[in-house]
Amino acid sequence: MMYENLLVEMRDKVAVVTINRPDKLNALNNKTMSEIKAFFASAADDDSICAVVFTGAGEKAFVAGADIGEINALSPTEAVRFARLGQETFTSIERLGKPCIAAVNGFALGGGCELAMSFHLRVASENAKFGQPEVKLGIIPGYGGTQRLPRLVGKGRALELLLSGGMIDAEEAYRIGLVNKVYPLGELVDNAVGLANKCLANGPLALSYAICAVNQGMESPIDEALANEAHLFGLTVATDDSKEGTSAFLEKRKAEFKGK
């Protein structure tokens, strides 16, 4: 599929994608929106695809923000819409069964921070800036910011960000829990590629029930999320990946997983 706002290349198993739109610090506009979420509804089915890591074009922007002009024009009606589009698409790359990994090149800015808590990972780059400024145009954040940051850093620095504005800088987002590694810019990508490749050393179907397993399990009473985790632990046992496995721990080997 040919994309307008976004670039797509291929490592292996692993799907590198790139917003392009540098001069305008790769904002989320409807367009680009809509080219996301098509690229994570065909990653799923897409076999090739085995990983995800998402960045942004240039080194100063992964993404800097949700396009001003096009939230100004809206009425009510139209920011719902809006509104449930972005948190349509995240969810659809939070739910997606592969790991995906957010490599944060520079700012990531209201809708550019909360496109990165939908990934499962987030790297970034010594430069980077986090925040969620929405307050400061008399809005809140509309793509999942109020959800999403205090499940990821806790609910008092979550509201420190969301009722501040303020931005946090690469070392304090790793501080906190909202970003999972930090490295120089120019190793920023190969490094993020190099973590999905370790996930992808494991089996693929554990993979994806461990997701979903915390996907679900967030949302749940503990009791309940616990039951969850039986139940996929169950069927892993069941797959022929887990019979591989356990075989080549016990004849110490290297596992050769098929996805069955």
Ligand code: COA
Second form
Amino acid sequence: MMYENLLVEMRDKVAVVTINRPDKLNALNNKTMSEIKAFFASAADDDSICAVVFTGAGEKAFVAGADIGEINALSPTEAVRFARLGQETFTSIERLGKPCIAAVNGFALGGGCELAMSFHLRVASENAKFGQPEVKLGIIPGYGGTQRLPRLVGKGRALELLLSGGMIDAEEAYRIGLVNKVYPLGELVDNAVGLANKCLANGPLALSYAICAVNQGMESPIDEALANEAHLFGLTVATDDSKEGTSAFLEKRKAEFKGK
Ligand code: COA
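Requested next: the structure of the form predicted in complex with coenzyme A (the form predicted alone having been shown above).
Below: every chain and molecule of the assembly, starting with the one above.
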């Protein structure tokens, strides 16, 4: 598929996607959001894509937010549709049954922070900055920021970012659990791809069920979540990969997973 604002490069089984509007600090205009949605819809059905790494073009920004020019022109009903498109897109990332890693290479503000939070893992460059500055514009986040941020860092820290509109650096984001690792800028994407490949050495169906168990469990009472985990565990035991993984361990050899 051809995109105007996304560059897609396959590194073996990992799709490395770069949002390419560096002159606007990769701000998410409608076109870019629609392309991200289309990319993840196609990635879900594309067996050649086993993991996704997302980053921003240039050395300054991952994504500096939703496009403020577009927000300025929205009517209230258009704003609801605008928020729903972003929410649906980001939920499709969170629910993709393949490891998705945000490689945050600079500003991740507003919709950029919300985009990063919808990925399963986040790695950041040392110059990365995170924030939800919407209140400075007289609005609130509309792409899931008020929901995913407290789930990731806790209510108190989330409200500090949401109410102050301030930014935190990569070190602080690591300290509060918003990012998994921090790397020098020039090594960021290679390390994100390395992390994706580390995940891909494992059973692909197990990866997808693990993502599903965590996603569903986060939104359910503990008894329901545990019952769901047990059912998904049962499903994984029914796979050829489970027989291969356990046999390989017992036979002291490397497992050859087939995703079946
Ligand atoms: N929407 C639309 N355009 C944006 C943008 C956004 N969220 N963020 C940056 N840009 C544009 C700027 O308007 C500027 O375009 P121009 O050169 O045509 O004037 C270009 O990107 C470069 O940004 P600039 O502000 O000049 O860079 P800077 O280094 O001085 O500041 C930021 C960087 C990130 C601090 C600043 O751009 C900023 O505060 N952006 C908005 C962040 C925000 O509020 N995001 C939440 C949106 S809901």
